[in-house]
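Presented below, as structure tokens, is a lone chain in the form predicted alone.
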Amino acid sequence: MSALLDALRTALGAGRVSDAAADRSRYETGWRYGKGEAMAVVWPSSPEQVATCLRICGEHGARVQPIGANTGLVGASNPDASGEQVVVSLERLNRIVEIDPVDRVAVVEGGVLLSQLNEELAPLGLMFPIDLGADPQVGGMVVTNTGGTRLLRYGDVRRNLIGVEVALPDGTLAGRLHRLRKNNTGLDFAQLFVGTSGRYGIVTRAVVQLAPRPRQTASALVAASDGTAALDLLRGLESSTGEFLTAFEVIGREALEITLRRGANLRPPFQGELPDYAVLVELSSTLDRDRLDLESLLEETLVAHAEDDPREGLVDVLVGRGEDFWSIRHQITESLREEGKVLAFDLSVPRSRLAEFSDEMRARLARSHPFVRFCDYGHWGDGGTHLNLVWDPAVVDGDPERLWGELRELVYTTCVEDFDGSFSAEHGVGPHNQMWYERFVAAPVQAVASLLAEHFDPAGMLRRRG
């Protein structure tokens, strides 16, 4: 280790390498899952220095753990427990290389924060249209293929990525930072690295597609009698408002009740009893209000849908308090944590089966684990649902690890085997989901991924243990 650290300090500078426990500690624990121990941490400040770190670590037989803003939710951004990995932090790789408003692209280094990029883009009337509760780095967004609340309109990172440069485990920089939206010349190198959790290399620069910033938005919170009514509303909005529909978020009764009680500065939006589902709808447009009144369009559309619905699935409609509605949505996660123990799932099923899935999952849990509160919410517009199970640990007998395993087995098998869904809609795989990846992902797909890992990283430098 001494020879490795000396070589890194010689190449990068003494202030960019540390094996002190105080420097390592903030990289060793994840936001939700993941805790390990690093050998050392390095802070390269250029793509070339990232490549140099990998080359030197390879020469000394050391494994590497890249880390961005550490906002991941599957334990993939932290070192394992071996104490043998060098953490490569990208926080100093934070330059916005170029913004081209004509090509509508930005070239950025991998450590640029989402908020940093959008602050630079705002005066130009542009944005990188991935909307998240966290503030990740662009490189981390690429390797996790983040989506967010407005995926329905803009798509995920995969859809908005044009080119990448990657530091490979052998210490070379590879890729192409082109600005071409049309380039049908074979394999798209950039897409090989999307959603791979950094297993094949470290993204040092990326070319991302930008979107015009909306000039106006309109929001509504709709009380739906059940999940089927929520899906009927989604279909009606897509038919009536088309390209203006930006977000369609659904909050189940249990999640809404806890959030209104535990959240900060929230007021109950509906009079009387809470509905089975609250639906947060957002329209947006680059047109000015004098050319298009989005709020009137949204209100008229919702009223017409309610009048034409023979099931009378919409119980109440509130239009215009967008900040209040989004504040409820953004406080769900923390509110549930204050209620008790939370086991969170990031799932997707075909949109047409979301209501059926929630009903079936709620019924199965009531039979097998009646002390668990079923709290679902999420991006029903794109088929994603955040299913959170909440319970009071003081009233649960038995081994908590066994309970954890039983609940994951029940939820994942129901989602994947009975509803043709995914056990990870957008959070990724990582150590938290590795066993489910091995169980549910088709063997030929796993084989191809292993072949690529062997090609890019034959020594297993970027491979975790345990």
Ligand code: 2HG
Second form
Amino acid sequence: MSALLDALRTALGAGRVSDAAADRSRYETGWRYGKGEAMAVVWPSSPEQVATCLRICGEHGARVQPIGANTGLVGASNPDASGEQVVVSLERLNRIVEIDPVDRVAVVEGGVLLSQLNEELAPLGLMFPIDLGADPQVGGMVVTNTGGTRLLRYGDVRRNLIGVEVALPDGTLAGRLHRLRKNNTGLDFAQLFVGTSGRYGIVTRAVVQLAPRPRQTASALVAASDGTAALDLLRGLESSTGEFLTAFEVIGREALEITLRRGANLRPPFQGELPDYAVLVELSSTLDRDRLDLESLLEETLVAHAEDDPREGLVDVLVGRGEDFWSIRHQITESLREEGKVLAFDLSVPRSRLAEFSDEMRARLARSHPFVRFCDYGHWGDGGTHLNLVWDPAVVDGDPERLWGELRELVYTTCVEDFDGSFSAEHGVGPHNQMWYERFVAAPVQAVASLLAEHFDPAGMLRRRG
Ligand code: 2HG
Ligand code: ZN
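Now that we've seen the form predicted alone, could you pull up the form predicted in complex with the named molecule?
Up next: the whole complex, starting with the chain shown before.
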């Protein structure tokens, strides 16, 4: 170990390598899941230094755990429990190399924060259109393939990634920072790394596609009597305002109730009882208000939809106050966390089955685990639902591990097997859900993924233990 640390210090400088517990500890615990122990931490500040770290670790037979902003939700960026991994923190790899408004791309280092990139882009009327409550680094977003609240309009990272440069376990830099939107010359190297949890290499630079920043947005919060009413609204909005629709976020009653009670500075939006589902709708456009009044368009569309709906599924429609509504949306995760024990699921099902899935899942859980609160919310526009199960640990007897296992078995089998859904819609794969990857992902797909891992990383430098 001391020979390894000496070699890393010689390559990076003494201040860029530490095995002190105080330095290691901030990388050892994940935001929600993940708890391990690192051998040391290094802070490379250029793509070449990242590659050099991997080369040196390879020469000493050490394993490596890359980490970005530590905002992941499946424990994939924290070290395992072995105490044998060198954590490679990418926070100093944070230069925006170039912004090209004609190519409409940005070339950024892997450790650039989403907020940092968007602050730089705003004065140019551009944005990197992945919108999240968290503030991850671009490299972490690539290997997770993050989605977020505006995927409906702009797509996920996969759809906005053009080129990558990657430090491979053999200590080389590979890839091409091209700006070609069209390039049918065989396999797409950049796409190979998307959603792989950093298993094949570390993204050192990326070329991402930018979108023109909207000049206006209009928001509404709609009270829907049930999930079917929310889905009817989605269809109605897509057919009448489709090219403007940027977000369609749904919040179930229990999640809304807890968030309004626990969140900071939130005004209850509706008078009286909370609806079964609140839908946050956002339209946006690059046209300015003189040419198109989006807020009036949204209001008229929602009123017409409510009047024409034979089921009378829309109970209340509030237009405007976008900041208030987004503030509620972005405080759900933390509010639920304060409420009790949370077991979070990041699921998707075909959009047409979202209401049916929620009703069925709620009924099954009420029968088997009545003490669990069913808090669902998420990106219904893309079939995504974050089901967070919340309970008071004081009222539950028995082995918590067993309870956890039962709940996961029930929710995942219902979602994947009975509803043809996904056990990881947008948070990726990590130790938290690895066993479900092994169970639900088709064997030929796992075989190709393993072959690629073998190719890029034959010694298993980026492989976790447990
Ligand atoms: C969101 O949509 C995030 O708010 C987090 O993906 C979801 O906390 C969660 O489970
Ligand atoms: Zn989400």
